[in-house]
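In the block that follows, a single chain appears as structure tokens, in the form predicted alone.
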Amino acid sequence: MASRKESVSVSTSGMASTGGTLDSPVKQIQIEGLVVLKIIKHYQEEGQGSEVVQGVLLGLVVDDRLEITNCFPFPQHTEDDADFDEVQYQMEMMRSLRHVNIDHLHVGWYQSTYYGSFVSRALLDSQFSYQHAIEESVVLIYDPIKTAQGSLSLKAYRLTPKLMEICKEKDFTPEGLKKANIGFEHMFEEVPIVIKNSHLINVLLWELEDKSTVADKHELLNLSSSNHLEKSLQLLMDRVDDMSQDIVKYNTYSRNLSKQQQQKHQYLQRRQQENAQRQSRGEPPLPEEDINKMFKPPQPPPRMDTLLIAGQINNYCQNVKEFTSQNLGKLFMAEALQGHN
């Protein structure tokens, strides 16, 4: 299966279409509450620890709003299941949904994440495949760890137009990325999400809230945060180590390139001097040589992985910032309550 480890296979047999223009950007995502519950249930049934679960999003596009009305999971399978065809499985599922009059148009995919660790090359390749085939497609990232802390963590992302162009050209060299003027902050764009429920479901939620005990509501004031914060900082340090290794590789490439340029310049100077001496003696100049064959430039390291690492570091920092700010608020509240008593 896709990018649990590699990438998601895309079936474009059912593509979302609207009465408007297909080239209009998606400015808002409307998700049915049933879809959110299915994603959460999928992780609870099949996700274990850092295991990633994925699935397909179905719906339609209305003007600049993407409406996600249904979804279905990718089944768990091992590498031994060589006969399993993901594209065929998706097509059969969408065909079955169409037969029972349920929205079956493909509008993207979803994936769970472990402590916000989702910025990777596999996700980039999968989303590029989706967005290249279905322009309005998005990827939903569900964070069960943050959700367990008391608030639903569900975000929608799309690749920016700049990154789409770079992926189409497959030019991930330092010069290509510099020419495109793209940084880690310009790789993904977040799309705002609105969760929609029917009136009957809203009434049911009000009844459940009235029946909930006071003790359940106070769980949000839990002051323990060491485990979550410690794990986030550990993942952040691992990514910083990866970044430092990439910086060392790039610095080594820069030194080798500079050294070769100096050798090339010295060789051209010696050749010019020798040709000048031969000309003064009335001898013909030296034959022309392909200098690029003599001084082959070193292979530049790919910079896309470095950008992804930088993006993941930024994501970890944002998560730590949000988490610590919430806990500081709880600590100040607890201090005020203790002083009042």
Given for the second form:
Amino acid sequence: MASRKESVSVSTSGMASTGGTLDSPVKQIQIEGLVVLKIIKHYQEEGQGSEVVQGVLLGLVVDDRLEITNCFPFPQHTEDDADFDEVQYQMEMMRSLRHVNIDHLHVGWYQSTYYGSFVSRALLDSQFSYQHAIEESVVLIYDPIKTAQGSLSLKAYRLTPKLMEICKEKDFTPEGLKKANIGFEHMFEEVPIVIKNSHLINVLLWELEDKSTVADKHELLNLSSSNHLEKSLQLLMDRVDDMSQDIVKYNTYSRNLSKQQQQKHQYLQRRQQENAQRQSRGEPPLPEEDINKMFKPPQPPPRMDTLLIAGQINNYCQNVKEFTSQNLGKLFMAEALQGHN
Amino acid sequence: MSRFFATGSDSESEESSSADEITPKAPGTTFKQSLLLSDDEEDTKRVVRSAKDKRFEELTNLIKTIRNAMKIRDMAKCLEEFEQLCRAFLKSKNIVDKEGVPPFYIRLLADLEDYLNQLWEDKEGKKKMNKNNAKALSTLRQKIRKYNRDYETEIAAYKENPQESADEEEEKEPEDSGASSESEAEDGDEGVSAKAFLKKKPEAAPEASKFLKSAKGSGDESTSSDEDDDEDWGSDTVDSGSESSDEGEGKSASLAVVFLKKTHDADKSSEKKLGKKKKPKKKERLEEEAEEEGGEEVEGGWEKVKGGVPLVKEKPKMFAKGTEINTAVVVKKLNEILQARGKKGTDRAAQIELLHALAAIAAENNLGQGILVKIKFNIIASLYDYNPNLAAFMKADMWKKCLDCIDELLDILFENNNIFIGENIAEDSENLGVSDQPFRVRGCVLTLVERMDEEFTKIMQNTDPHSQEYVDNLKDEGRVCGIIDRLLTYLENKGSTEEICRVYLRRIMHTYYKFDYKAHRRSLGLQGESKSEQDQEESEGEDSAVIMDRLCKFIYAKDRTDRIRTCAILCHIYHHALHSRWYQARDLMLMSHLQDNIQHADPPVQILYNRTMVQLGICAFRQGMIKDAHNALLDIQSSGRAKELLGQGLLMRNMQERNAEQEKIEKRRQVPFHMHINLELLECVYLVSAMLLEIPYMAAHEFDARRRMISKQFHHQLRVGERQPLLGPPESMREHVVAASKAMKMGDWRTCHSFIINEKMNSKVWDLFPETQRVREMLVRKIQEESLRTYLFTYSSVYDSISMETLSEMFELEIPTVHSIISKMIINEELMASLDQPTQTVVMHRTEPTSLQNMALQLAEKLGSLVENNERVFDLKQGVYGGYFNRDQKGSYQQKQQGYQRGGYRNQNQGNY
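Form predicted alone done, so how does the form predicted together with the partner chain look?
Below, the chain from earlier opens the complete complex, with every other chain and molecule after it.
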């Protein structure tokens, strides 16, 4: 870790299309090294396995750049302190931090992830409420497992304006989503991150790099891979199962809908014929009835979850792709090395 | 009396008040005189009067009930009774025409109308009434209005001088209030208690005379009807009646007499109530009435005094002294006795006695075997009749008597070749007398024996199987078999094929479930332990297998009813299976095609079928056909209701689903305990076969995404075992099997063996087999083989190559066996390996996918289904033909996928590593 350059510009490969660059108020994020270290430390000390740690980001906005200068963690929830007031805690923390002259503008939150599984309803909801209240808010996703393998993984996401609108209207029906013309690719936008350190720290890092051993430096050349892949595949499979279920649900829905449509159509035709006959006989036409009452349309399944699952699958796939391509490179390298020796 | 009316006090007061209303305009006495007068008239002409009295008594009885109902304001009852009254009155029309409308009838009509009007007015009371009653009230009111129109004059006359009730009121007043129901006592004094009689004694003369009249009415009735041949009984009643009224005044009436009378009357009234419909019939056969009446008395609880009076009387009279006893007379007497059969009051024990006596007389007088056979038939029939309820079982001693009788009957039949018996010999074409012609007797000895056999089953069903009694009863089975055997030989000579089939089936039913130890020993070539036993063996005759074969084949050839043949086939299969003749049993089962249509059979046959299947499965297990055993037992075991399906007990949980009636029926279907199949053995056999099949299968398909289960039950047991928080050493049979399965999963056959075959399991299960040792050896062998397979499945990925010698040492199998097992696995593509002959090793091909590859395969499969589902959605949107892929493309996609699974990865892997 000591070998990290002062500014790691994390590639935007994860969420390839940053659809919202045009009108987003935040084009770039600058993170203090301190924040990164604090987040890493928080997970190291609090999180284990698939547990997730969360915290609040503090900073300020400069032009279209969001600077994150500090953060503080949320305590882990345990069952005994059910009456723990999060808002109260946040307010007090911020007030206390202000007393020691730290930026106290709330600019988002961070969360750790387990093998890249973070696209969930909970994340969506809380990011929505953040972004709704403070427009510039971002969520930082920290992947400890990847980090442990030698490459710091920290990504910043924001909801696209489209998704914001949908969430505001709370319209998750198939029609609503269709009208909004939103796909899983357009749900989140990734914001590029720059990590900034003070010059003194940069100097220290340079010095440390010279001193560190070769083994430390080349941690990322580790060849063992199957464990990580297996885990990813497992998770991917679970999502795929969920997806299948959702599709089946949707399928039955649409079949029911079309069946009903047919019935409705038949009914209307019959009614029309009857009315025509009546007219020819000089009788008054039958009274209009509320057709929607007779044919209650089936409850459409909410599609937001499906969308999220698709996003998550996409995320996994990207992860796996990235991982395998790196690994293949490593393998070729190792082969070449062996041949060379 | 006060007790009786305590509950209805309010209605009673109402009653008296209604009477009060009438009281003021009731001075005259003419009515009473006319009543007395009519009484006198009746005395003179008796015969006519008996009919009339009967009618009138019926009416009075009804009236009494109506009055009672009125008192408790039960309108529904009132209406019902009133309708009956009208009917009864209509019936006695001709008498009424002769005698005029009886005054009590008019009185009731009037009272009822008043009462109803009063009720009608009482708005509040009406509101309180429940719906049923209110409805009945209105109907009744309308009815009585209409009805009373016909009797307007009479009612008017009655209303003018209702002196009767007035008199009563006056008499009652000095007494206690309880006497207010005097009117009721008059109408039908039957219901009056003894106390009432005593209390009434000091009453005034007119009252007494009235009373006398009614008492005489009932007394006369019984006298006239009983007179014909039961003089003393009838007069006794009369005496008691008159005594209670006459001597009662002198306070010297013996309580007993009063009681006697009272209960008699009560009985009769209840009987009349019940048997109203019987009335016309009774009239037709007055001469029978005496006997019946006597019988009903017995039922009333007076057995000690009068029980069997007619019979006792008859007995000495069986044949008058000096009568020449010949066949005709005896037959007549027999018919006489039989007439009483089935009637309500007949003392069955006495009847049997009588028949025995008759048989003795017949024998004494050398009337020939014909009549004796006839009487014997009837004795046996009466013995069966002894228990009126079909569901109840016979007493063991009765049944034994029955056995004796049948034995004797068969003796006679065997001795006398010239007796023809048959069900279809008409009563009048019987030839019982001694003559040159052969005897012809109606009756069917086969039916009797069948009934006897059924009773035996019933007795066994109803005896506690763990008691000495059961053993004692079971000892009689030998006698039953003996009788059936004798009947069999008899019918073989004389009976029709149909009868022979039936008796053969009986014989088969008594044979099929018994293990033939003698034949077994003989087949093993063992000599009997001692000389005497060997002798006995030789004298015992043919093997049960031979007998079964002969009997069943006869039935197959000759039987025309499907049921007997089905039963015979099943029993035959069962017998084969029991004696480990697996192939015969299986072939017979397959040839019979019973599996296809057994669900149409009746429950007992289905139970037999289930028993047979189970026995077949156990037989297959003994022979080492594990798969067949599992399949045969699967149906019975998977339901979890083996006990019920085999007819070996009722399940508790069904209690609420069935009512008592169903339960009784089901109980009757139960198989007697000595024929039970051990359920634990059954379950153990099933579980062990499931284990031997399932464990290697599980090991082979560990990574299969969609693996199916061979046996759900076995899995259930495994799960139960896993759920245990603390695993002690196994106790029950199931725990043993689960522990063994776990050991086998690891390929540890020694542990598995020690769990399956040990002291506990031996005593619980394996020792129940006749060839214990052989079965155990088979089992060990199977465990070794299957453990080897499991081991190879589970650990093949660890080995590059493994020597067969090592394997044979590990599993204590001969090298050729190991070789054959491995070859089989290779051929079936279960094991990716090849055999290296010179070094005797198995070389693994390492083609089993790694876990990551497995995962990828699973993922691919899932994605395939996802795509399919997605397409379906798309189809719906686009119509069927506008699919994303068109049809054949889709097919090829799937094929490609399969191909990938089969061979693709293998090549890939070999290339890479």
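Here the structure is a predicted model, which is why all the values come from computation and not from measurement. By rigid core we mean the largest C-alpha set that fits within 1.5 Å across both forms. Residue numbers count along the first chain shown, from 1.
Positional change of residue 271 between these two forms reaches 2 Å or more at the C-alpha, relative to the superposed core.
Core-aligned CA deviation for residue 280 between these two forms: 2 Å or greater.
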